[in-house]
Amino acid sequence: MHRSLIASFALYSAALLLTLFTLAPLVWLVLMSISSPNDLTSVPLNWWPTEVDLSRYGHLVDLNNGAGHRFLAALRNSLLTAGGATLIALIVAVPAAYAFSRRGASLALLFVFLATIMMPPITYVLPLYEIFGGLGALNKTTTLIIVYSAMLLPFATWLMKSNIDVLPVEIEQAAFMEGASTAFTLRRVVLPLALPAIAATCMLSFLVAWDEFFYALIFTSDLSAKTLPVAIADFSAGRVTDYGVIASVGVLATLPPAILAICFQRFIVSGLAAGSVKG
């Protein structure tokens, strides 16, 4: 479809503004992480570092350093909780989505599931805190995995259902005519076709769990279970705050989800697009 010169200029200008708006905070975070304390506290502010300081990154990956120990422990906890919760949510969400899409499960139940993620998290904190406290399960990564799994399951189920809806049902019917069971059809027919959707759901679920702050703040108290969002807030505690260290932690914290997004980029785009149309 042919666009006028004005329309093309407006489109590319909007895309450029969106790119700048998205990348500017990340670029500034990187610049802060390599700037000296004098550059970060000078008035007027030095937008470009006078000297490059990479020592903070070395301290953060050194177990013998206090900051490094805190960061690596929180990184381990975040990987365990986000990865474990995503895995559990996908294992449950895929057959649940298939039941909603192909087996006539009540959509009212799906809407009830979705309603649970629309409620503010504060409504769940007190009962969950009492339950986990009574079980002696506070300040444990297992507790966060359970909470995150329950939080991710409605979202993952809904996203998987929208993608299974557009898969050709004739292929499944052919498998059933050959005597295949529902479990075999789901495992050997549906899942290979739904791989892009699974990758997209995995990525988005991991990001939600990776960035979660509120439950991690309430249910954890030390480095045995604290995740990165809470640990980053701890770096700002104290009488003197090193903004460069906080920026360095922020940069390193973006690497795991960024690497995951790059690895699954092709599947994510096709998986999200597949669920946007039907027929």
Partner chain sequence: MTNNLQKKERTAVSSNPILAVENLSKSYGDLRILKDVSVAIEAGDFLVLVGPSGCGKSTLLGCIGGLTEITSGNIQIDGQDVTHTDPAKRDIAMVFQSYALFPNMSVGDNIGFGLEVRKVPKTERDEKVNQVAELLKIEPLLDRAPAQLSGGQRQRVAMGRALVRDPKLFLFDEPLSNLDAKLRVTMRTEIKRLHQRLNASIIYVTHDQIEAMTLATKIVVMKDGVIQQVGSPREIYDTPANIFVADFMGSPAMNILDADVTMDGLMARVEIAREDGQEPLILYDTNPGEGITSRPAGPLKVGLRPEALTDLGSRSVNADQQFDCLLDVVEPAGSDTFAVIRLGGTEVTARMHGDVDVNSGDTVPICFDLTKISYFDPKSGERL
The other form holds:
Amino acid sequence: MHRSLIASFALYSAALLLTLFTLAPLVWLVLMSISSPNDLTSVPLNWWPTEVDLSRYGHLVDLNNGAGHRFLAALRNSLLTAGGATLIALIVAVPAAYAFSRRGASLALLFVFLATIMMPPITYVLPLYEIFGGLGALNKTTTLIIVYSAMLLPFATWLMKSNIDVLPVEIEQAAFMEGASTAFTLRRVVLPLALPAIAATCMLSFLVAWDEFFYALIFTSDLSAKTLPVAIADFSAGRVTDYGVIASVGVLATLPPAILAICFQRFIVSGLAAGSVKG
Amino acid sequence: MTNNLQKKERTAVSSNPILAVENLSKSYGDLRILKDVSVAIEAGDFLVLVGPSGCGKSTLLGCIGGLTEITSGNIQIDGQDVTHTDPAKRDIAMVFQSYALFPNMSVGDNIGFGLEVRKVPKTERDEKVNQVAELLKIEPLLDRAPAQLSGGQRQRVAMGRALVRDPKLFLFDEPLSNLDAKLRVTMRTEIKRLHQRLNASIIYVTHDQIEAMTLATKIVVMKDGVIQQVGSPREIYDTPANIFVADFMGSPAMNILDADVTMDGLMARVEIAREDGQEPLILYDTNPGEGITSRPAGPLKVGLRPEALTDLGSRSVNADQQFDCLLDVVEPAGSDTFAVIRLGGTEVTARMHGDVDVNSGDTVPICFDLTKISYFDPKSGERL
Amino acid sequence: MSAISRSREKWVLLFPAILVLSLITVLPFLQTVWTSFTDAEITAREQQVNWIGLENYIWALTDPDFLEALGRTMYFTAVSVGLEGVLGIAVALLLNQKFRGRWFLRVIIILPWAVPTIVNAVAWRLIYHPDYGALNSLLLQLGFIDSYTSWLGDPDRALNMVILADVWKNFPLVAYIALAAMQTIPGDLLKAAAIEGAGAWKRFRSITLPWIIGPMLVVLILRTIEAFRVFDIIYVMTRGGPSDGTKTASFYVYQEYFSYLRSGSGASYAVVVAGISAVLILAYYAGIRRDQRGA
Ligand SMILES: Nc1ncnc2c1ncn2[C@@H]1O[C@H](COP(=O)(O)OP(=O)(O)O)[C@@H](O)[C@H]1O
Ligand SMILES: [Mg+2]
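Okay, that was the form predicted alone. Show me the form predicted together with the partner chain next.
Then the entire complex follows, led off by the chain already shown.
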């Protein structure tokens, strides 16, 4: 079938429009981060920077700069929190997923797992706040890691379960026949086979933890545990006169997930589809 | 070759079967897959479980291996009740239809997996793996990944993994069904040779009756989760327990015809109707069994193997019972020539010599040999 | 493995997960429910906590501010999920056509999804800035407005501006799901319909839409559940203002807890919000069931 000229025109216009709508806010964020403060405060705006100003990025990676110190601390906390929570969630999720997939654990229980993350966090936050407060565990990366791992766990279990479901069961049976225990089979046979799924689950879990704001806002109060989202909210709420600084922090915080998303798009999209649609 | 791969002494007194399955039933919900199955095998037996796809063969093997919970009944291995024992502790090895090799391990590691699980030291493990590889002629493949192997090679690796541990019992689940026809025949011979050499106890599942006939020392025919007959290949072939077994075992299948059977002195007179208007065939069975002699005359189903209908060749046939028959279709198959004849309201196959010169449409004399005729109840299909 | 040891093993495998979820979600939830029947407050002092029955709930359900916040949340949810659905399907239809550079669009479409929620909020706040924002400048230069507007300064408009920012971030997910579903439509089906003379709209209505409706329903309910608890973007963009114009339910509870320190009444609001979420979650499972039966 050949498209008419009008149809082609409409198609390419729509594609162009979509590209603009998708990219414009991001491009503008990047431009802001490298424009001089003067360009950013002229009316109407100076869209293209008169000169490229990379000094903000320089400051942000400089420990001796106030903003840099805050940013780097938050970056470290975010990496630790998201990484730690992902690791724990995976370690706990894999056996659970195996129980759901191969040991006939009731799917109703899995739905209960999933329901816990669909509930608004405000239903959990106050008792947690009081308990952690009582334990003197507020404002600690470990505390956030524990809370986040509970937040990541149901989805990770779900994803791993649907991936273990499609592994050939005979391979595990062969291992059992050869005398292997469940733990040995998991470690030596199932995990290597599920490696792509584990990678996808890790990535998605990491991104979710990287994005989390609410618990971090409430459970952390200073540089020792604040994560990037909280730090960014602080930056933008403070009396910053140079919006380019906020933009550059935003760009840096977006880079890791954006790179992961672009490089592992197929993984991520299929993981999302599995997580949101498949039963 | 260390002693674990050498021929085991066959126990003269077989009081203790190596495996005894008693009254085993298996249901998934309301669906009854296996119904009251009992089988036993002696040490050194090569038992072939044969039946159409979906009749529950793999399920039974899974129950014996401990991979599937059974619903009722019990299983003993070497005199010990293992009904509720881990597969790991049953001392059984299994070769899966899909081979189920570990894709992330080399061939050597696949074969040595069971030894690794048992924490056998690396040097001893390597030694045993090498022995098995030598036995199966796969030494050059030990470092390859399963994905790099051909179907036949994978099959050998799967067998190697089972052999290396020297278990009490081997389970084979349609191990040849994924191979092409030629390789299947080669591997069949090789498995038979292996069995003779190691004198292993084997339960072998297949839906291919030729495999069953060629390999088995004992055949179990199953249908819809019910055992139809247990016996030696000869018994199964010559005296099938019912029409299903008669039809399923043997290729081409046994001819099953409607006949009127009456006693004529000590002989049974078998009258088979022919096509429109032709005189019926009157055949005599000189040595009918008790089931016939004591039965009132009447319509029955009779079974005649294709080789019981043949041309006048070198075979010692009873030329008395010879009738001219119209050959509907002639199918030369090399060593034999098969001909389709219309008899008893159905199509029957005659097995003639490969070198007879006949064509479709010819009318030729056919000799009927009733020494191995089977009689079946027309309603139940059971052997009389 | 015997029946006993297998089923015991199942619980061993599940135990860590059940432990973590019980401690971090189930028990706190029960605690919240209990608190909602008391007059507890957040305080460092020893306090006498009294059981006051349904008083908090009576208060909550007659509190016009809270009911307004609920209504606002529902508006936010309905409009943003509705727009995401329409935009998502439209984008998927576009990406399902063959054209040059399609791969590029398919790749970059994931970027808004990858932008952290907080960064998204910050970026749009800057874009909406009343004095130096890109939106003002752009519309002025294009001649759509005569003078700069305070986009987030007007209580009636602010929520819609927040919705736009939320839609920008979340439409890619919906588009990807719709596209994935569309790609499973047998090409012959559409070709046959075209040969039968069905126009583009007719083909969409009678083939494409019914084909993708199951997965769409599920992903949109999931988005509804997420949108209903919206907090982050509000916190950064407007802090619930101006004049409570963007104060959603989660934000309301957050303030009740951490600004006014009334845990008892805050908990009752939280339980009401949780109840509505529970209904949505049940709808989600019903949607999945439906989707699977349809498949
Ligand atoms: N886990 C199961 N749940 C329900 N039915 C099953 C299950 N496994 C096998 N079956 C059914 O049991 C029957 C026998 O299967 P199987 O033992 O694999 O047959 P065979 O190996 O003889 O081809 C089939 O009808 C199959 O559908
Ligand atoms: Mg089978």
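What we label the rigid core is the largest C-alpha set whose atoms superpose within 1.5 Å from one form to the other. Positions refer to the first chain, counted from 1. Predicted, not measured: the structure shown is a model, and the values here were computed from it.
**Q** Superposing on the rigid core, I want to see if residue 254 changes position between the two forms - specifically a Cα shift of 2 Å or more.
**A** Indeed, residue 254 is displaced by 2 Å or more.
**Q** After a rigid core superposition, would you say the CA of residue 67 moves by 2 angstroms or more between the two forms, or not?
**A** No, the C-alpha moves less than 2 Å.
**Q** After superposition on the rigid core, does the Cα atom of residue 217 shift by at least 2 Å between the two forms?
**A** Not so; residue 217 is displaced by less than 2 Å.
**Q** After superposing on the rigid core, how much does the Cα of residue 9 shift between the two forms, in Å?
**A** A shift of 8.7 Å at the C-alpha.
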